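Let's start with one chain on its own, the form predicted alone, as structure tokens.
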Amino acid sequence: MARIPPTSLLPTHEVTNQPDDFAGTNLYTADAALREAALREGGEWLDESLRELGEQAGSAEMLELGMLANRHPPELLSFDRYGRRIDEVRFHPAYHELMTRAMDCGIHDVAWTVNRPGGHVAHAARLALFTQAEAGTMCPMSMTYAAVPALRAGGADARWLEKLLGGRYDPDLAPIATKRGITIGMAMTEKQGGSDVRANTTRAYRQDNGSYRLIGHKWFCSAPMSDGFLTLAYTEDGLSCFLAPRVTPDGERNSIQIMRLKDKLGNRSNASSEIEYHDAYGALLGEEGGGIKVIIDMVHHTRLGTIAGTLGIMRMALAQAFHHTSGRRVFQRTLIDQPLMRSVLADLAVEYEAAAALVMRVGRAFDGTDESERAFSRLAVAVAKYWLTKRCPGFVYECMECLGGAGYVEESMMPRLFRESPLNAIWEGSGNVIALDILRTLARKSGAALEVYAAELALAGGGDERLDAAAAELLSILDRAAPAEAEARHVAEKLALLLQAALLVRHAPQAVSDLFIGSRIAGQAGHSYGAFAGEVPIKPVIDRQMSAVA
């Protein structure tokens, strides 16, 4: 049914000079950078499903669901009306509908079920597209996807994997045998330790039947209505990884108490909580004392989710900026035709182009079967997470400014995007943690991370003299000596910029790579977006963003 347009002729004035509604855009076909990168790195088979998701995610209905799920955040119900403990979280119906759609399009399992190259690229691309409509639901999707390697470590009932792969959203609290599908959360960090999980105090005690009793607390438990949680606890043999289900194998509520929900800056639709284990049932994954080994693979895969989610936030902010400036006139010209605004938009566009190329290339590395690609994925996902999540808040803010006051009010999507923008920098390792992880990865001789990184840059060799010179300088420095810890952020930034530049030289239009390298590597720009030194050819960059693919 066609929507009746709002009344523009009001008693005191006529509402004019406003852009049309954003809804009705195919978020995939209108995004040349993402589409080209996804098909290049994942394969042409991705195109149809991404078209369908792009149409759905950009629809008025989907955008409305995202707004409602964030306007009506979840509520904690500790007890029922008779005073019996239930520890449940109530969500708005919009959240459940979004979760249903997310699992229907396979964000949680496509990487593990397609049995062809490009599965992890498909996961990342779908997650980025869905994030543009609503980001909070992508937290449980990302964790469920990343839980597969941990569940395969052994120790969990085989039905957990069976219900995850191919599963559909089923929010009911029920025994796993009756579920249509499941989601998995995480409960790792504690108050006294944070990222230092070896400082955890939660204990696990082995029972005669081979299960464990968990006693302790967790400072952050994301998505507490998941069917089970990967969690860390100490046994006599050291820090170990467990699966703690919400319903025990004998059909009882597990002794996991939700102490409170976090009052978060953003990610409002999704619940995050503090929990306590009171003799909670747990199943050991892997071996006792091998918890870090088991959980690091999940962390590795959730980092792909953090960069894909960041890409989605950036893209929706950029799309809003282009949409608004194309539909509003100021000083006798459309905003997008104002020279200084064009410089800002072009600078934002190349930032996004570089981000899309990087995320999709990292996704392909996750699909790699040889050691060189695995080594590249370990380094590149950390490099991408460090840099993209650091850039995201400033990027979203600049897009918000393009809308002026209209971007600062809650009827706009921009405040929600801005609140969401810092999350992925904090989740799964904040900036310092990631930067130091990059140094450790470079230092491991067995992984040959620096060699595979250098080989990736070499593929762009001869494409741009400025890039060649900067790459040679950095690689020479890293080859001579291990950087000091205090230099970790500097190294991470350089690694990211050069990798992005190399990908753009190989795959993007020359106008895009020239503008990126000139401003980010050759120093021909200031520190704010659009602060170019002298005239730069930005028209092809703007035109590329404005041309939607049918």
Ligand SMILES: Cc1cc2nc3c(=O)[nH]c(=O)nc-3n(C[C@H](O)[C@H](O)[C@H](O)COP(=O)(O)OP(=O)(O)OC[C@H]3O[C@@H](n4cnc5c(N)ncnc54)[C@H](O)[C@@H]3O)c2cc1C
Contents of the next structure:
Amino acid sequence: MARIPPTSLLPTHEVTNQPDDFAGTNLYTADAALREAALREGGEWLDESLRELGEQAGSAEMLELGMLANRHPPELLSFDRYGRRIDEVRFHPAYHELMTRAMDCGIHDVAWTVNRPGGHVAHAARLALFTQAEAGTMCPMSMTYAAVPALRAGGADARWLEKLLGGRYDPDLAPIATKRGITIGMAMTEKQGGSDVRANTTRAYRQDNGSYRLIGHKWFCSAPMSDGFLTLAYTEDGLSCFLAPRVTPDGERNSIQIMRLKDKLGNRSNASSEIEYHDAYGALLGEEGGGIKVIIDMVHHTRLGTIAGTLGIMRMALAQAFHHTSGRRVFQRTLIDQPLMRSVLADLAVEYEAAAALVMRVGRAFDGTDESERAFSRLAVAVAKYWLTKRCPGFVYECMECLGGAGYVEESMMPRLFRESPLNAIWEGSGNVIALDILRTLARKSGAALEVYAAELALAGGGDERLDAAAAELLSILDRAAPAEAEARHVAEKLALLLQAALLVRHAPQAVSDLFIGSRIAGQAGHSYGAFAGEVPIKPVIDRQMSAVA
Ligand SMILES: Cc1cc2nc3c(=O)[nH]c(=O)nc-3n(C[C@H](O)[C@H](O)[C@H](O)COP(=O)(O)OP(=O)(O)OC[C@H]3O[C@@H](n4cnc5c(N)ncnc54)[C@H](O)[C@@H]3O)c2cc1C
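Having seen the form predicted alone, could you now give me the structure of the form predicted in complex with the named molecule?
Then the entire complex follows, led off by the chain already shown.
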């Protein structure tokens, strides 16, 4: 039933010059960059499900759920009314509804269940779309998706994988055998060290029956209502990875206590917590002493989630900026027709185009089965994570400014997006850690990441002289000597920009790649958005955002 419009004629004035409702936009079909990149990298089969999700995620109902789940953050219930420990988190119903929808559309498992190329692209594209309505629920989705390789490392009861793949949201605290689906969290970071997990102090003691007892703490454990946590702990043989369930195989609450929930800048729907293991039950995954090897696979996969999530945040911010500026007039012109606003919007649009092309290309690398694609995925996901997450807060801020004062108000979504925007840079490897990781990947002889990266750039060879020259210069520098640690950010940035430019040259309309390369590689722009030197052709870039397929 059509909604009865609000009253614009008020006793003291008439409400005019405000945009129409944003809700009701199909977030997928309105996004040419994402749609083209997802289908190109993942295959046409993605189209239908993404179209459905785009419609759902852009609906008034879903946007409202996202708002409610963040306005009413989770609450820790340490004890029941009689003083017995329960260590449970109470969420607003909107959170449960969002989790249900996220698992119904298979964000957690599509990559592992489709049995055709494009599964990881589907995961990334769905996660990017869902994030636009709500980002916090994507943390448990991303971790659950990423836990699959670790669960396959051996040691976990086969039912964990059975319940994860094809599973549906089931928030009950119950033995997994009785559940419709499960979610998995990860617990690595401790008070004395997060990036450096070798500083962990949590210990694991082997029992006669082959299980382990865990004693220690974790300083960050998001989604503490997950069914199990991949936990790093030391045994005599070194750092090892364990699956610590919330319910033990005997059907009892595992002795994992939630000490408190974090009072966070953003990401408020998601209950990030501090936990302690009080002789908690754990099952070893992989081998004793092989914990880093097991967890690193999970971390690698969660990084795909961090870049897809960043893409979603950027997209919603950009969509809001275009929506507002198309629906408001200032100084006798619609905002989007003011020349300086057009420069800002075009600059933001090419930033997003480049991000979408990069994320979907990285998704395809995760789908790759040969060694060169695997090497490319290791390098490219780190490069993308470094650069996109660094760009995201400034990008969202600039979009916010396009809305003027309305952008600073919670109802616009922009404050929530802004608070969310720094997070993907921090978890799963903070900026410096990621940049150093990139240097290590480049230095590794096996896998030959640099050659694979160079081959990817070569595919765009001859498309743009400025890009060709910049690529030749960077590759010859990297070929000559390994960069020093202090240069890692410089290298990461260059690798990212050239890769984005190469993808745009090959796949985007020429106006988009020209603007990107001119401003980001050939230095024809300043440091703020829209600060182009001289006249640049931006009409096709703006038109592409406006001519969304309905
Ligand atoms: C909302 C939220 C949720 C989280 N959820 C989880 C979770 O579910 N599970 C989990 O295990 N963790 C989680 N984390 C923790 C997160 O992964 C860590 O905070 C992150 O890995 C950084 O570790 P740290 O906080 O100990 O910082 P540190 O390791 O102390 O790093 C501090 C800074 O130093 C930099 N740095 C580190 N090493 C170097 C170096 N060699 N050279 C130069 N600079 C360096 C880092 O880049 C960083 O900027 C979460 C964090 C947040 C914010």
